[in-house]
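Below sits a lone chain in structure tokens, taken as the form predicted alone.
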Amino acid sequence: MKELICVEGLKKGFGGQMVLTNVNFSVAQGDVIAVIGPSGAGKSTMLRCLIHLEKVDGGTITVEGKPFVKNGVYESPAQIKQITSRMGMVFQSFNLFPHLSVRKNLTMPAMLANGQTKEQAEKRAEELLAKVGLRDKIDMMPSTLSGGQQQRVAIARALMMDPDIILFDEPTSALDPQLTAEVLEVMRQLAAAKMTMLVVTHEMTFAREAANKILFMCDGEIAEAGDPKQIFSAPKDSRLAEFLRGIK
């Protein structure tokens, strides 16, 4: 399968305390990769430096042949903007405009930052939003909206720039049991239909069921990756066999 993102030696530090010392991993089209591990892992930064939401301190990012960052040096700002407008990121606290109606959040960044015409963005809007079991909501305000359906409108938005890949950080872990299976569904539909996507999360089933391979992170790296089975079954890593122990 194509590799759309390689990874090699990340590292990213806030304050002199090094949160990612060496992260090293690929994601091929067609992937579902759950990310997986304790707080503090440095999960969350990881993706937020290959969406370029965080400067990382070396290494080197490469989507789909181009590096927007090699041994810690970035390319020029149309190469990165480029680049990273090929990834969609939905995140744990929604990030909706709460001043604009479900609409309008979705035909407003793809009119200014994709070129869509008024008329192509309103359609795309409808469609995405029936995918996700919300066309009647598309003229209601984000505060109106239970926290599961703000996520799945997250989602279409995310899918309206018609991205390569998407990353989900934790897009569960703000809402209750009922509204996260609403948002994993969802989730599961886009793994079906072999949308690329890389997802740290904390749902553990969902990771077994829908993911195709796992990465362990501890201590700022990649401690193990594998497919489900092995990664659940027989972890070889002491702090992966801890973590897994923690959590049943």
Second form
Amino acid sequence: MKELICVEGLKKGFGGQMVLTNVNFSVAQGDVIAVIGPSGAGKSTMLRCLIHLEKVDGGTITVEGKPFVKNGVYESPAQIKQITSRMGMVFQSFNLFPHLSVRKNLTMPAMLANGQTKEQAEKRAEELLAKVGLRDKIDMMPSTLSGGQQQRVAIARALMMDPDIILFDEPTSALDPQLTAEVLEVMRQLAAAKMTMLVVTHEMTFAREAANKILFMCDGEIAEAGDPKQIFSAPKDSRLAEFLRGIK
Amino acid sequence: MNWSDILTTTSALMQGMGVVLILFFAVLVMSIPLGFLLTLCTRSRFAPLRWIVNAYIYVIRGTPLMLQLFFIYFGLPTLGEPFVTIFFDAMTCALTGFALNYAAYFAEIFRGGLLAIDKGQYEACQVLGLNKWQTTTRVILPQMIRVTLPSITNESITLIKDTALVFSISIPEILHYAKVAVSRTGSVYPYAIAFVVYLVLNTILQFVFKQLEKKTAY
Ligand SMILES: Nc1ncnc2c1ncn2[C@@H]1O[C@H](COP(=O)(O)OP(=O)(O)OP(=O)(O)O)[C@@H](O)[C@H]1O
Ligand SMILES: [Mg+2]
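May I ask for the structure of the form predicted together with the partner chain now, the form predicted alone having been displayed?
Okay, now the whole complex, with that chain kicking things off.
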């Protein structure tokens, strides 16, 4: 399988305190990777470094063969933007644009940043909203939607840009169980359609069932990586074993 | 005093209405964008620009508008050209003084408005690939205006009332005509009419802004 993302020796600290000490992993096309680990392990920070919301202190991040940061040295802003534009991101707090309708949330970035015409963007928005089960909400304002609906709009918005991979940072942590289920259902559909995804989550059932690979992060590194079966039934790292005991 | 007196006096006061409205609209149109520009400067990565703009806002907000008007109208021309020419006309001085003054207040309001915008909005823009300009104009500005609209309303009410200050640099506005009418009639009611005129203006203003708030609600 084609390698989409490769992370080598990623380091990141905040004010002298190291949060990511040495992160290494790669993502192949079609992978659905669940990132699990205790609070404060650095999962969000790792995702944010991947999509350049945080600057790394060291390491190399390669997207589709092109590194935008190499041994801690960044490419030009234009290069970074071009390379990271292949990735989409879905946030825990949705981050929809509250002043725009669902339709505009989807079409505005697609037209401005992805060069789609109004007709293309509108058509695509309708298709994607249908896909996430919200075709009838297209002219609603985000604030009138439930959290689960907002998150599904956010997923559709990310898909508008035709990303090669979508990063999810705890997409259901802000939601009730019932709303969580509807969002996870959409993500399962995406997984089934071979969308590449890197998902930070506390939803162990989702990780076990939908992911083909699990990364367990602890103390600023990937403490253990493997397929779900092995991770959940035969953890090698003692911290992972303890983490799994803690959530049962 | 009878109805025809009231009518005569009211229409006399209305001569000052033009000045009030011109000042009001022109100052809003100039000071709101200027204020936003100042806000952006206070967030600039270039420290000297931040210092200068913060000092400017500090001075303007910390001193009387009337003093600022006097400084421009009476003070600057004493320095010779080009001030003599530029600030010859009292209305030019008033517009300059008011615009510079209100821009500082709007800058403060907008600074607060920007703080109220979730940082997730910027992050969403970035991961979607919007550039700085698109982020500012399409996402941040509309939300900031919405958040600050009640403060903009307050500032506009103050502005209508503040226009009376141009009386002091001999621009004939409502207050001027009221004073003239008071001396002519030897009675207090022209002032009472002036009260009503300002109140009506501000009532209309508040109504308009309320509608605007409703329209931009989300
Ligand atoms: N902007 C920041 N400034 C300072 N410290 C930060 C910042 N962001 C994260 N940290 C610190 O980095 C560490 C890792 O945080 P991170 O959010 O990546 O953890 P996480 O694994 O996502 O945790 P959670 O499961 O709670 O979301 C924490 O100790 C956190 O306090
Ligand atoms: Mg996190």
